[in-house]
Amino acid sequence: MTGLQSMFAPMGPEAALIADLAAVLFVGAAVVLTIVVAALWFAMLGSSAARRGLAAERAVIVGGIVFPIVALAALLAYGLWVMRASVASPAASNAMRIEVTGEQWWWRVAYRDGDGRRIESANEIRIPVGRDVVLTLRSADVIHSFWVPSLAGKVDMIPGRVNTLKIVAKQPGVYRGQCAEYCGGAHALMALEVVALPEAEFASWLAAEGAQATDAAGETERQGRELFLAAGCGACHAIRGTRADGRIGPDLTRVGARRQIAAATLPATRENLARFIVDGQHLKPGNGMPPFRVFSAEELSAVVAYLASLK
């Protein structure tokens, strides 16, 4: 209940409101259940006078009509009152804006630097701590739903429409999210991470993220780069500063610096990179990348070394 992906561990004002609302609703439901169980007990085991009282017309009207209306109306009013602040609160003037597009079955993430230049990443959102972040949510194919329980409620991503969500992280950390709307076979493997960094650290990260890919440092990495390009990987993936400019799959310019691969379903280790290149359909059935079994063991090691060096 208080793990990496839990609404009971709120780390932002939006999530705190939802946690408070949930607590009140659970308490209200417990009170209603207690009253119902008590009435059932008296109806079955109570005295004759108690049973006649429960069967009377007044008891039916009060317990069966008035009480449900009053209880549900009170809970609804409380919910609207609690969430009004979320709806009415505008984003701060210095709010950061990030575009997030749901695709089967991964997340395309795009930032804008100070010059308005688009910086693309995937499956990981980095944000500055304590600063309003407005997420522009889109879908490229079917209905998805963006949900990071520790930071905010879920918002649907609907083809042809643009929705927004404001999030704020109160402290540094890693907050796991998930697509919350069934979107096809690999839906359960469509996760993401929000990484909250101190403002200065975030600024440094964004500056590095916007730069071109680092040059291949060694002979193995250079060989891996040439194999990557020769195999046609650049038709689907982009690596800034190289001939790879594909738009179908995730941008790999900084893939070596990411914590996870395959939409936050596997740790970003060299072993997992190799496994996904060779047999990604086994690890994540239905994903858009075909298995690349054309590489020898030495060639695969070189490609992985090159990708791991992209930081």
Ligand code: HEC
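Between two forms, the rigid core is defined as the largest C-alpha subset superposing within 1.5 Å. This one's a predicted model, so the numbers in the text were calculated from it and none came from an experiment. Numbering follows the first chain given and starts at 1. Compared with the form predicted in complex with the ligand:
- After superposing the rigid core, the C-alpha of residue 64 moves by 2 Å or more between these two forms.
- A displacement of less than 2 angstroms separates the C-alpha positions of residue 248 between these two forms, with the rigid core held in common.
- Residue displacement note: residue 39 has its CA displaced by at least 2 Å between these two forms (rigid core superposed).
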Given for the second form:
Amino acid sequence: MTGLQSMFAPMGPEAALIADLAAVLFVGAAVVLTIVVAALWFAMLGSSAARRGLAAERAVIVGGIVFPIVALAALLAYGLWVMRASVASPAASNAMRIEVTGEQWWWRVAYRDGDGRRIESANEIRIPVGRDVVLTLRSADVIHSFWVPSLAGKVDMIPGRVNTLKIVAKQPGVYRGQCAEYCGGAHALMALEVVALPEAEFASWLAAEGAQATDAAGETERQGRELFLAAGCGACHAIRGTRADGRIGPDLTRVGARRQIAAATLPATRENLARFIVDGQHLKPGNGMPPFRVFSAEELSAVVAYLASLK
Ligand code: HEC
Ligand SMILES: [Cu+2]
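Please give the other form, namely the form predicted in complex with the ligand, since only the form predicted alone has been shown so far.
Following is the full complex, with the preceding chain placed first.
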């Protein structure tokens, strides 16, 4: 059931613990409700012996004090154990670390390569299957919440704090997530995808991701690159290997290899790239990028051809 954004379809051990917790709580609550309704029924309509039994001191002590204390204490202990299991322990040193920062309204993602060099990307988190991954979660502005229900519970991203979350994907696949804390206008359009790849495939992907941007292949792409730089896109976007080094918006060095754009709300087709540049405020109202209507149709398709070639 990969691709399904549901805590009922757990695809990793952390999410499985939470699904079990939900099942235990649901069944437990159903049992307690049944007992209470039965007691109520006997209290109103039962024989006088049953009613006397229910009103006895012992019934009140057992049913009203002992049972709730035991049941709630057991649930608390179980809940704390589930929470602890999902918290990243600092000892897990072979875990891979990925930094994720919530921004209004997208996700900045940064990997470290073998030499500790930072590799930036956005809105798509690639991880190796079966490996512990520790996400360090930050916010650049307001409170966001990182939630990929098939992999783990949600963890808030709080300004000035660093939270961590451990995830493991059992199988290759795409796991969708969504910001789970209202963070302003485009909150509902702040999604992300976790793409779990087999270890070898992940390693070669990361090596490619860390390289400089691919050179503009043809005349159209070259023209697109010049237009991109001349229009001032580089004030907000970085494309490594060019003079575009903006930090306000997503890094575009590999934007052509992404599955989606605009925080997993639009498939990364050429058509959507063009629409987002011209009319992004219509597609994602309030987002941090102003509309660019300075390009002729031909120029726009050159810019898009250049972006699409960045793989
Ligand atoms: C004022 C800063 C700013 C400028 C200038 C700017 N952008 Fe953006 N851009 C952003 C922000 C912020 C986002 C993230 C929007 C979101 O998803 O919420 C973005 C998103 C994008 C995306 C989608 C990236 C992704 O992975 O989701 C593309 C493509 C893009 N911009 C291209 C351009 C182009 C081309 C130009 C120049 C014509 C440009 N941008 C100029 C701020 C800017
Ligand atoms: Cu949000």
